[in-house]
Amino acid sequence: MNYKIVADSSSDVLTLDSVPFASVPLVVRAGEMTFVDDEHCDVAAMTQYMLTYKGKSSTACPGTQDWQDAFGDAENVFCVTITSGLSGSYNAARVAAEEYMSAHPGRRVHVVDTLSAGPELRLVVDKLQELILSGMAFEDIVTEIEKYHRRSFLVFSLQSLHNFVANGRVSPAVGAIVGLLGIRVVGRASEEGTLQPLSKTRGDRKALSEIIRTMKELGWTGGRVRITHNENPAFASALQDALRAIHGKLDVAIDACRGLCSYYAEKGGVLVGFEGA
């Protein structure tokens, strides 16, 4: 069968090794600047610009035609989106899927609302590739990926909430606290797919300990881990080393955030997707 995985750019994935893949870009707008989150996006320049930009900013999700264009002529499509709690990407993908299947009887599209972002999407994409390569039937992959999604999680450590405030996602009062005197917020993607701050910490060591404590609380016992960061490779590496000290044989990978996740994570932010209970 002809399979394809399509994800919006919050997955931070541009290519896959063994299964056809397409990334559908979201867009970041700040003043007169527009940053399209595709392979040409200058993430470092965007991050630097956002450090000095003081006005309102926003993000825009892909349209239904963007999704359909990404489906191409695939007979079986698995579509992975950022949380519907922060973006209209999922709704646009659902409409695109319905129109695609109506226009091409016999073709199938399954859309996964991850209720998350970044490395948790990467986990779902990687699992889909694994299931497709196993030769599993489409309907069985749907069942398995929904089961898998219920035991994947996202935790994060952010050094600033400026862009969440500028985008109307967090109150200015909450955003003003983070970043002062080294204060970081550690949180998770909630079950409803929203930002859920869990604690405030001071310094990298306490933030790292809080991330690991939260991961264990959510059932992590050595499953796959995907770490992404915005210009903070030292923290990401320290977290990887700490996790390997707990579980030596660990499937873990570190990558830099691309555009959309860099916008929300901001400079110094770290996102962790992992398999839990």
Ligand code: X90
Second form
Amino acid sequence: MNYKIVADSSSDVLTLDSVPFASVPLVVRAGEMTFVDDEHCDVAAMTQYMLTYKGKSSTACPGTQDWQDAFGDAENVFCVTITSGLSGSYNAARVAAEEYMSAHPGRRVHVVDTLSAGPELRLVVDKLQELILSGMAFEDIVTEIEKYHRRSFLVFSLQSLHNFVANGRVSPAVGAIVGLLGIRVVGRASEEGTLQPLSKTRGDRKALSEIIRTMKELGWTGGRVRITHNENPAFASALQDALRAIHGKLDVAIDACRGLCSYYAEKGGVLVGFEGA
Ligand code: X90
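Show the form predicted in complex with this ligand, please, because up to now only the form predicted on its own has appeared in this conversation.
Next comes the full complex, and the chain you just saw is listed first.
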């Protein structure tokens, strides 16, 4: 039985050690420029461009064909997508899965709608890899991963919701919470897979304690943590240190956001995926 994990690029995962893996890129468009969120995407250059670019910008999810191409000729495929609450990626993957299975009887594709973004996808990908390597049967992995992602969460601190508002993915009223210098919105991915603001704080230090408070509230008791950030490594490592001070033997990783997450998280944004209850 050969297995493949295919995630869209909101996962910020480009390679995987022990199971065949492919990333399907979303794209960021700004005027004449198109940034394809694959391994060639120069994220720092994109961020720089966005700081000076004043026109309209937008994003687009992969199409059905992009997903199908990424399946290759794998017999068992697990797709991991960004939230269907904010993107068409999940729908495209579902259609691709149906077409792939009817074109190749016997092959199986399961699509996980994470109802989230960024490092929560990374958690799901890591867990899938582990389950596949354990030798578990396809349908048991399906059950396990659906159970797993009901107790994985995403919290974040953002300094701007400009691109969310400009693309109609949060209301202008919610967007108006931030925008003032020093203000951060701490929030989570809601159960419906949308951006849910929880509180407004001033400065990274307070945002950090709000994040930890929210993590505990959502049942974090030392489970895996995956952190990503847009040009804010100081916040990410301070958070890592604070979490380690609570649970010494923590399985935690820090990565820079790739293109899609950088665009929406904006400069200074920090995203935290974790195992809760
Ligand atoms: O289909 C598309 O064009 C992509 C739309 C994606 C919109 C959401 C991107 C979120 C990136 C930013 C902070 C976390 C918010 C989480 C809410 C679920 C990550």
